[in-house]
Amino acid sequence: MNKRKEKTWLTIDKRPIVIAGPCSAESEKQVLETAQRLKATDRVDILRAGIWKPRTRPNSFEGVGMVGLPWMVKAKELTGFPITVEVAKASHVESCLQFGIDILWIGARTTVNPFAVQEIADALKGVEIPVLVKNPINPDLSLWLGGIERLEKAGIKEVGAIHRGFSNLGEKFYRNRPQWQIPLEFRRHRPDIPMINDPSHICGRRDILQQVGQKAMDLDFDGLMIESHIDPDNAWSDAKQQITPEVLGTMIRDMELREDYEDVQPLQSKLEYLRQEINHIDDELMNLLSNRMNIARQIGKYKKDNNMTILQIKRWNQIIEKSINHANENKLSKEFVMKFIAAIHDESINQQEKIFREND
């Protein structure tokens, strides 16, 4: 499928939609404010809060749970927005149901594990409520797609994705790394689900936020999903990451919204689509071999302060080993691989030959 069919929800006469709130409910007075500040730029369309956040260690702040639910409604009152709050099991649907939001989103850490999306698709049957996605933690596509398969299965028929990035062990820049390959490979299989792009935990912090963002409307992504807190230094969670309400709107309003390439005709041959494919897959092999250098100079370092050689003659033999297994695997040609592998190694050795001539 590669024409993208018309979405049958989450339309609106503007682009893109804007889904705006902090982190985490941390008070009433905060949960109110942050929305009525929203409220005041003009720009946002759904407002959002975590009121269950799972953390990696059990002494992290894990959300107020369930007296945050009201706060969030009173929002709705004062302000109009819908509502919309991340669950992660059946008992936080049932919970959020009881209380009429209007928006749920299933996390990175939850879609990962096909049990917890089933047991929130199994709570969710004979109830028409919109259901948003997040992609799961490593860049797994199949789960991503499996996860919405489920809802579907379970009569949910309002369903969009949320990309929000992929942890990486050796990123260095991004929080997640976007790895946009992905999230335009998820379209590619299902063009009428409607695609949000979360900067927020793309970028870890303020300053890329704008950047990311741009990138997601220029590659024709629905809308975004950005964090926003009255006082973002003290935020309980996720600080780094979250922005005022004026400056999420100054944000919003310097986008620039190019044409849809759905009505640009010559984008819409498959030669153009595949050309964009490569371009964000190319970005990512450079992210990745600023990475690898990054590691080779710290090694240059430890050479040196070692009174150590430069070349490892041994390690190369097993990098040349390595490297012509992966060509055989993946149908690459061996002088292919050789050229592009020895091109790396003579930038590592460029690079570790810097650190040894560095106070000469």
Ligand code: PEP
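The model shown is predicted, which means the values in this text are computed figures rather than measured ones. Numbering follows the first chain given and starts at 1. Here the rigid core means the biggest group of C-alpha atoms that line up within 1.5 Å when the two forms are laid on top of each other. Compared with the form predicted in complex with the named molecule:
Positional change of residue 98 between these two forms stays under 2 Å at the C-alpha, relative to the superposed core. Superposition on the rigid core between these two forms places the CA atom of residue 276 2 Å or more away from its counterpart. After superposition on the rigid core, the Cα atom of residue 211 is displaced by less than 2 Å between these two forms.
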Contents of the next structure:
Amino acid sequence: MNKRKEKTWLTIDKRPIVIAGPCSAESEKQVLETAQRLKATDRVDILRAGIWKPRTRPNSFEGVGMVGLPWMVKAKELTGFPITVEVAKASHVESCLQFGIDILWIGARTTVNPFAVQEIADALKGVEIPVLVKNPINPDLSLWLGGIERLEKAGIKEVGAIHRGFSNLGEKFYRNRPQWQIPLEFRRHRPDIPMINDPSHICGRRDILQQVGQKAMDLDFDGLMIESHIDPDNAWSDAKQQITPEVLGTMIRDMELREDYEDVQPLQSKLEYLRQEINHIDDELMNLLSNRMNIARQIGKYKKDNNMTILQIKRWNQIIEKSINHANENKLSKEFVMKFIAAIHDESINQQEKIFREND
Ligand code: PEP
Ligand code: MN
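Given the form predicted alone above, produce the structure of the same protein in the form predicted in complex with the named molecule.
And the full complex, kicking off with our chain again.
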């Protein structure tokens, strides 16, 4: 049994576990109708709603506040859904505990701030409640892990992580760039913690929700948190990314769920074969890189002896151009090739700098 599934808030032995509900609770009617229509899809496990909204700019809707909590409780009575609400400070925690909210979550703008997370952790001392921690808005794995550790140190046993993407200047396709390597690295450190993907805040728009959610499933995430509104276009917050309960139901139904098939032999051996090939290629890459650095060091020595600068911008531009052409011809994304070649070039410069600093 997968270690992550031993967490009791995930004992519903189902993948994906689906957390759904509006970005914000707006009225009692909206919360109850959303909950009932989500229930009718038979694909949702936990109801979410924002009560206090951490908005990027002031003067936008900042949540209904405490009055929304009894609406959530009513929705739970009506549908049987466990309910989850975002908390950003101790007073939010106290109100949620008072109303019997089942699961708390910490938002991306709170995870960035260790003072705020610590305040929440302190308010939770001696309380048994599951807490889900969204990734911080900046791509900092330690901050995310650290947030979870603060809760664990306060005695919280049931934790989960939510991957909602990272803000990035100039990003146009996503609202928050997914940077999948970060949640994957998180799981390498903490394979015991369930990982939920939040395609709504990654995408910021409806048309690519399905493909991002599907990718999370293919990467063996445990669940999805998706925003759903009875009248998405008129939602008071995050209107562009919300979908109706019915659309959400179809989306989940259409997801392809592949298992990790750890104990199915024929599938494993084919996979094993492909992995061996990858291993060989990785070995070759390492050898090639090492050869390349060897030559870079020789060039470094030559430049030093002849009093030349390390970086020669014309040459660097040629390398970039050549690599981009290569990317276009070989089904590699330009973004990846640029990052790859920049990392190699960076290391070459470091190696040459070392040669420059060496005494003859
Ligand atoms: C939300 O879930 O509505 C929310 C505010 O998300 P995030 O913290 O990911 O921005
Ligand atoms: Mn939202």
